[in-house]
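First, one chain by itself in structure tokens, the form predicted on its own.
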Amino acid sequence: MTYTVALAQVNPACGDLEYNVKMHVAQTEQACEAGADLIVFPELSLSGYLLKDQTLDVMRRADCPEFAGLRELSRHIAICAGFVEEGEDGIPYNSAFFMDAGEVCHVHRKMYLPTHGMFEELKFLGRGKELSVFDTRFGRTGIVICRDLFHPLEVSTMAALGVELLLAPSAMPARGFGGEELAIEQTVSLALGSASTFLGMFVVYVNRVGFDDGLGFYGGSALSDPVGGITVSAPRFEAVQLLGTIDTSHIARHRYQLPIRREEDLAIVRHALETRRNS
């Protein structure tokens, strides 16, 4: 199967839900016209990132009236976008929904919320407790949000559960200036390469651009292919929509050439965990 994914490297307006919804509709319509089957937006793309005391003002459920236009558009193109989710417990979560065929098919809550240095996510948002692994028309799919991608145990577990398409919306600030590449770009490249090269997954990494209250985001969105490496690479600091092609036959080819998935033995991991727990 071959399909087209749109990487929507956008600049959301912090706290302006109405503006951001309109921007998502316009981006999704553009992707539809270009023939894309799936569009992926950055982390918290419908709300902005550095919300602080605005968090509750933009908190919504994925099936809220404000997102009705996106649900309708998902009859023509699958959509993954980030938002502040109103949990059933009333807690706001840093989440991403996956819409297709006019419905909300899945919602992922960010598991690892950085709260150190410039980051304060746990001060305002709840923490997700479950891996996102679900079946779509594109095959078994997973979602990780920004810092989640840097946790290899979780990503490798998703691969062991059969994930072939990993969606990675992000709001990664620019930091580590001084070389040809930002230091954070090198870290992201390593994470993408590991997921594709060793775990045999396509990874759609979509980072935002722009500023929230002085905090700048660098973009650099990318599509990582288990056979071809980085096949789509977005520029730094520029709002842009790029298209990439995913050929799922690359997964079988990769698994034949580097059969790590076939070699994997979860019983070894389970035994180690149980032994540690009982010691």
Given for the second form:
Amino acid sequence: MTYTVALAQVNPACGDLEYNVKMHVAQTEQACEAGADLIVFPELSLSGYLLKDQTLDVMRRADCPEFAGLRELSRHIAICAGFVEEGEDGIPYNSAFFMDAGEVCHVHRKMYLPTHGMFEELKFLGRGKELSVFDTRFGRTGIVICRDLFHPLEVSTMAALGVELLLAPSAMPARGFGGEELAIEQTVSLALGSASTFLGMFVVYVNRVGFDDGLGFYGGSALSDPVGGITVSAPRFEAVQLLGTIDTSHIARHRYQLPIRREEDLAIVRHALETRRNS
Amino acid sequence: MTPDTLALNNEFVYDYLKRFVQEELHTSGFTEACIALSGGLDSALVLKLAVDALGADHVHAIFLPYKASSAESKRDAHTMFEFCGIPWQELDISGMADAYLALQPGIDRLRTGNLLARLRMAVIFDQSKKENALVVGTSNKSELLVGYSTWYGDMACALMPIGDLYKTQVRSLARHLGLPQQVIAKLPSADLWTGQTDEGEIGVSYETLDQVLFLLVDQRCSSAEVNSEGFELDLVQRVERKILTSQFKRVPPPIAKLSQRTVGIDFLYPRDWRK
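Got the form predicted on its own; any chance of the form predicted together with the partner chain too?
Shown next: the complete complex, the earlier chain at its head.
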């Protein structure tokens, strides 16, 4: 199967849900016209990132009236976008929904909320407790939000659970301006390369651009292909929508060429963890 | 530590800072910027960034000399106005400064310097109201960290594009952008009195200071570790003390908490807060 994914490297307005919904609708219509089957937005794309106490004002359920236009558009194109989710427990979560065929199919709650240095997510948001692995018309799909991508154990577990398409909406601030690429870009490249090369997944990494106060998000969205490497690479700092092609036959071909998945023996991991626990 | 540790990809930095100036202004609903030009390198670089980000027509720069300001300052400020293609604007603060100074016999150099910095602040903020502009600050990371700046004086502004660049990085970026050599090469000075230089006052060259700061702050090294990198312990401890004693300048004043929600403590919104 071959399909087209749109990487929406956008600049959301912090705390302005109305503006952001309109921007999402326009981006989705553009992707639709370009023939995309799926559009992926960055982390907290519908709310903005550095919300602090605005978190309470912008939290919504994925089936809220404000997102009705997007649900309607998802009859024509699958949509993955970030928002502050109002949990059934009343807790706000840093979440991303996956909509298709007019329905909310899945909501992932970010599991690892960075709270150190410039980050203060756990001060305002609840922690997601579950890996997101779900079936879509594109195959077994997983979502990791920003920092989640840097946890190889979780990404490996998702691979073990059969994920072939990993969606990675992000809001990664630029830092480390010393080299030919930003230090954070090198870190992301490692994560993308490892997921595609060792775990045989397609990764759709969509990072935002623009500034929330002094934090500048660098963009650099990418499509990582197990066979082709980075096949789509968005510019730094620039708002842009790019299209990439995913050929799912690459997964089997790659896993045949480098059969890490076939070699994998989770019993070894399980045994090590149990031995450790019992010692 | 090699000097390269502080080296930056200046093209990235330039692109990023231009966008920062543009977006921070526009998000706040402004199109105009106001900059107090001193004739020194920091304000020269900020002027260049602002002009490239917003266009020369949207940048209002003013040279604000006191009668003791050096002739070089005026010459270099003039060069920068020409370099950036913006009309010369000068407002002499001697009259307003002297009116107060006459009432303060025996005032020392430091108080006078602070007074001049705060008068310039008052003028640039008033001009920014006139132009419906935001004041763009010119503080760099070296001076912010050691507190070599006047609280509510030259530190007062709406945004600080070069506040995370050490002085040596400011020089490198200025060179990359082709700023006039005379502005890049001059000895840094607050020009608050005749013959004043930053390095004379701080007691160390910026090359050394920036490396020590980089190790202490960016690399989180202890003073013993910095010392083992070849910097005198006495110097390192002096720099550490400067950082400590100037902390009050880098944070808003503490508010005594009484209520459920207190400004700055648990009434927390980004600066770019829109409703």
